[in-house]
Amino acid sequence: MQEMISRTPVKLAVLGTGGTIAGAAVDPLDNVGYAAAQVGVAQLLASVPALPRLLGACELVTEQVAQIDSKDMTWAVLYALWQRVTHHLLQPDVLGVVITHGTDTLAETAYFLHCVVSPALLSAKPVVLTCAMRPASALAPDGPQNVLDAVAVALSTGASGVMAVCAGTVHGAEHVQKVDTYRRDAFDSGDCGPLAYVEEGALRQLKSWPEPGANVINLAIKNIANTDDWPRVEIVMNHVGASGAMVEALLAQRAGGPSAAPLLRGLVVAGTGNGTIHADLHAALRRAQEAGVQVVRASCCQRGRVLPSGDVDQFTDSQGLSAVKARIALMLRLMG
């Protein structure tokens, strides 16, 4: 492993969020039938029997954050993550931050974090996030390799930005996507491809360190504390027989006053290739933004960008971020 940082005392900080990484299943050869969520923190890192050699005279500071499923996430819980991430950022002591995290919403965590977490604080300490494929009870577990990866990249000299880490791949936050639905490499980069790779405890580095967020995006920092009305950004599909029929249906509950639902603020769309939107789609799409609801083109495509192309300009195109990530980019942008 690269040389640790030389100073002292040092701490890591692991925040837990649940997870399969921390899942249960009564058959340790059950690996899609399990419970998330069941092994807390500090016992998901007693059962990797190599970390204290890897830590060396570094500390560990564990601290549950939330407890959860994580296709179960809640802005309530990436609230509070941002928070304690925060928190043990700016303790001088702490070189930085591991998350460990279900698979299924961790590209979306890690890219919010990206975006929200203090420049100055990501371009000299780390936030990495793992997870696991298979359950903490599987027979043969990926979690434990997973976390010792991902304290490895963590105590790296130089190391920051946020990133994830998964069998031995280390992604930036911004271009990670889980492409996998059961096989325990389930993610993947793009056309930007990974960041680095843990062999053996050692880093191979092939790319420079992420970049923290965009400014523009980290304005809306100042107004989180301050408000629990996230601005309401929804998603909507391209696919054969694409119809306007969710999008006026969204218009129409805007339209009809005070609701149990939040004003529909912007809306993403989930094109075909390179962004393409079925023409009875399209229509609506106009007559959502016309009512003042920010519209907003990605693509369905897992690599690739949506490039100029005629009429469906009239939307802004997604900057390369898939639909999930740009639906967190306009929530934040509508903050701001």
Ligand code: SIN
Contents of the next structure:
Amino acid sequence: MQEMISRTPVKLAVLGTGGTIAGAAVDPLDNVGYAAAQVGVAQLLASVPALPRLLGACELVTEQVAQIDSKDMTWAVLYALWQRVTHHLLQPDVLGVVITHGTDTLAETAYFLHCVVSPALLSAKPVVLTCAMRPASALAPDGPQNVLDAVAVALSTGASGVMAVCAGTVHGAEHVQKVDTYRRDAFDSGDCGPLAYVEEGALRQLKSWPEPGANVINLAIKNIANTDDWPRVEIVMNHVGASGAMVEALLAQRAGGPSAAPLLRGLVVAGTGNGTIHADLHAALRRAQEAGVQVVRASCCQRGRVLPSGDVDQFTDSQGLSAVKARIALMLRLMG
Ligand code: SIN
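Please move on to the form predicted in complex with the ligand, as the form predicted alone is already shown.
Expanding to the full complex; the earlier chain stays at the top.
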């Protein structure tokens, strides 16, 4: 008697959040004067002709989690994304999740998900963010190829962790940064370099898949469902003539002025060079620390990390994270 083989159908979840990839301009030659977040994720996928061939028997499940220009990203959207990503990854027949996202804050969203999605899920399945530098209405949009490449990565055997795919390059969530205002190959992984390339649909892997973030952070976020109550962490920057004025203003608010702003819990200083800080700004940051504010120092440099040196060591260093990612890390730590 012939044995019956039951094949469980497999799925890939694609979550839309908006961005230039979903953008539209009146003129197809206009690659900058467009409105982001105009096209729904299902319509976006329908405009990628080679997608059904790549998917084979794998079914797509689409969901519009948000429809925004990513410069307007909020904690509420990130929280919803975390929940929806978790929901889909928990389904046994879902192989992974692809997220379409604006390029401007993609690196922050990728890092946030890397920190908060359960390590058990992330070590088994991939979450792949993708984007575009040209709107969907452009003469030669880059979104369709980026979607194809992201799907190819998500369907690759053994793929796991949070990644970003843009212009045929795969970056890990911890190191990816947007480095170009206009060109299609707009992302870089600094010293770490890319994880892989996608070439004609085939993956050329250079490094292991990214390790998930620490479990402690993943547990801490579960305690605070209301995103209005997430710890407030601000970024200040060092530069020529930097003063302590911004920090002093934040401390004055903290001291109980008329403002209803949430209590400041942390500050990230985006230092110059090796995390260096103007003496006046440094003094203000010390006062903030004495008032109970946690201070982390990062560097504005694209490469390298902050190395220990003299007085600036009074502040925790960002462990190589950019200022915006160090802010997310500190905020999540403060939830614990
Ligand atoms: C955005 O970040 O939503 C707009 C810019 C882009 O996607 O390139």
